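A single chain, nothing else alongside it, follows as structure tokens in the form predicted on its own.
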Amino acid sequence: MLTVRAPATSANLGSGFDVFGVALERPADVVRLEKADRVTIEVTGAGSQYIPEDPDKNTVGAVADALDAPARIQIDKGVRPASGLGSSAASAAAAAVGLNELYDRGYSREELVPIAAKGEAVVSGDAHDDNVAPSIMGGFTIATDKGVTQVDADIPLVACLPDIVVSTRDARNVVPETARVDQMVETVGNAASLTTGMHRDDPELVGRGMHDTVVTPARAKLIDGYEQVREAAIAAGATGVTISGAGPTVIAACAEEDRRKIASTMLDAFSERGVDARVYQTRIGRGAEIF
């Protein structure tokens, strides 16, 4: 029997749509796995009432099938579904890492990424690596068709999760199908700045690189109070603010000494819009860990 802790993640980071992702120090899912003749799933924790336990409809069931690794699987959700914090990816990542170890399949962490992404497809309809990659590998990841590049980065973050539900499918439906050349040029520059900032552990560069004029404005309309929260966080010292994944979580990069003030300010800004929220004072962290 194994226990695996897999972190929440933030994908896109503004300028890196479907490519960039980071593992968060908190929150996280904890998954317990025990060899069995068939796959059974039990889910408890945050939003567990909305998560199917049928292996054919759950992310970890698809992972177990891909690894040919039947197990009794208990998922304790620390990452709320439909949060924009890679909830399904955390469970899939934990299952992939744990079952690979339990059955001695011998896959590397990078090789486990597309396997865990098959679990993601059960929820979102498409297999995307931008959440499962950092949940498995930790740090900052760049996921492309050629594979995953990983950087151990240390950037303080604030993740503010409002009591709003935005489904991944809805958020993907509002993404523009085209972009102007000037928007593409700006996005490339911002993505380069963010990547450099990750290598340097520089929250100023990372924050500057979060700016996006293509996807984020379209998705912001799905989050009541987003603009007010963003402006409040910047005024409190955030170096950059954007939507985490598909939303509704709003994520801010910052200096360590500004994190608490920014967290309080973001909560207040949502409250002024009549929206309840919770906040995580976190940072870029490690990938899935086996206990």
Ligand SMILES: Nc1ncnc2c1ncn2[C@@H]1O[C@H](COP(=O)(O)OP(=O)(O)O)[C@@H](O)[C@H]1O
Contents of the next structure:
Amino acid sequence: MLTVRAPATSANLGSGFDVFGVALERPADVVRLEKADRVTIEVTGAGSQYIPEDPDKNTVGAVADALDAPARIQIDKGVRPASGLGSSAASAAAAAVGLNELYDRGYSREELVPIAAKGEAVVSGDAHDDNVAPSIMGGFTIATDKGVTQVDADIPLVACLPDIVVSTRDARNVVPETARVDQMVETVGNAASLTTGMHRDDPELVGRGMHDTVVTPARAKLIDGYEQVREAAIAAGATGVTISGAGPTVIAACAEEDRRKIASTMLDAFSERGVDARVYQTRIGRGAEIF
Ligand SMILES: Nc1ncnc2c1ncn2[C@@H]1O[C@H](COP(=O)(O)OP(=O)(O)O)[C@@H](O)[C@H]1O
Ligand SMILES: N[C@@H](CCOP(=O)(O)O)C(=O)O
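Instead of the form predicted on its own shown above, give the structure for the form predicted in complex with the named molecule, please.
Full assembly next; the chain just shown is listed first.
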């Protein structure tokens, strides 16, 4: 049996809606695969009771189909679904990397990205690549329809996951259809700052570049306590705060020495709103690994 560990991811990073993503050092899905006559799926771990084992409804089923690679697939979830931490993408990424190896299909990591994204289309109605790209390739990724650009960045992060469910499908429905030119100008500036910050491993520049006035304010309404948590994290030293993916996770960039304090401050701020949460003190990490 082949074992693949594929990391959770944080997409968008504010200014890079549907384009930017980072692999997180933790948490991760662990997926075990062996060749079989047909696709079967077993799911255990975080939130497994909400994840279908039917290959037509699980992200890994679409990946196995696309690679023409039937297998017995066991998924141990490290991150619960509908988290904003690329839960559905982590399984799809692990399946793409694992089945490519198991069946000797010979695809490069970059070529596996659109294949894994077919799994995302099953759950969110849209084959967005911004979670599967970092989960497969690691680091910071810029995913466009021309391909993926990857940078091995190292930035400390805090990801705070409240006990609220936001499905990616619902959060995509509140994205505004238009933006003003001044918002476009600001977004380009922030996205460029963030990208430069990733190249320099500079948390200050990355944090500044996470600011977004188009998609994030519309989605913040779906996350009880978002504004309070954001302000508390900034006061505790976060260099930037935004919604991770479609939410409800709130993600903060920071200097290493501030990470612990920011983590406990974010938990407290959710708790003051009566919202339970858990926090991951993490950083940008590697892509899917085969064991
Ligand atoms: N392997 C999988 N892992 C997690 N969720 C899955 C998987 N396959 C299908 N799903 C479904 O995908 C949805 C969660 O995906 P999504 O809303 O994109 O959450 P996330 O932000 O965590 O990726 C849930 O309805 C879940 O049942
Ligand atoms: N770009 C997508 C990313 C969704 O990420 P997820 O982790 O919430 O699945 C979006 O913002 O809709």
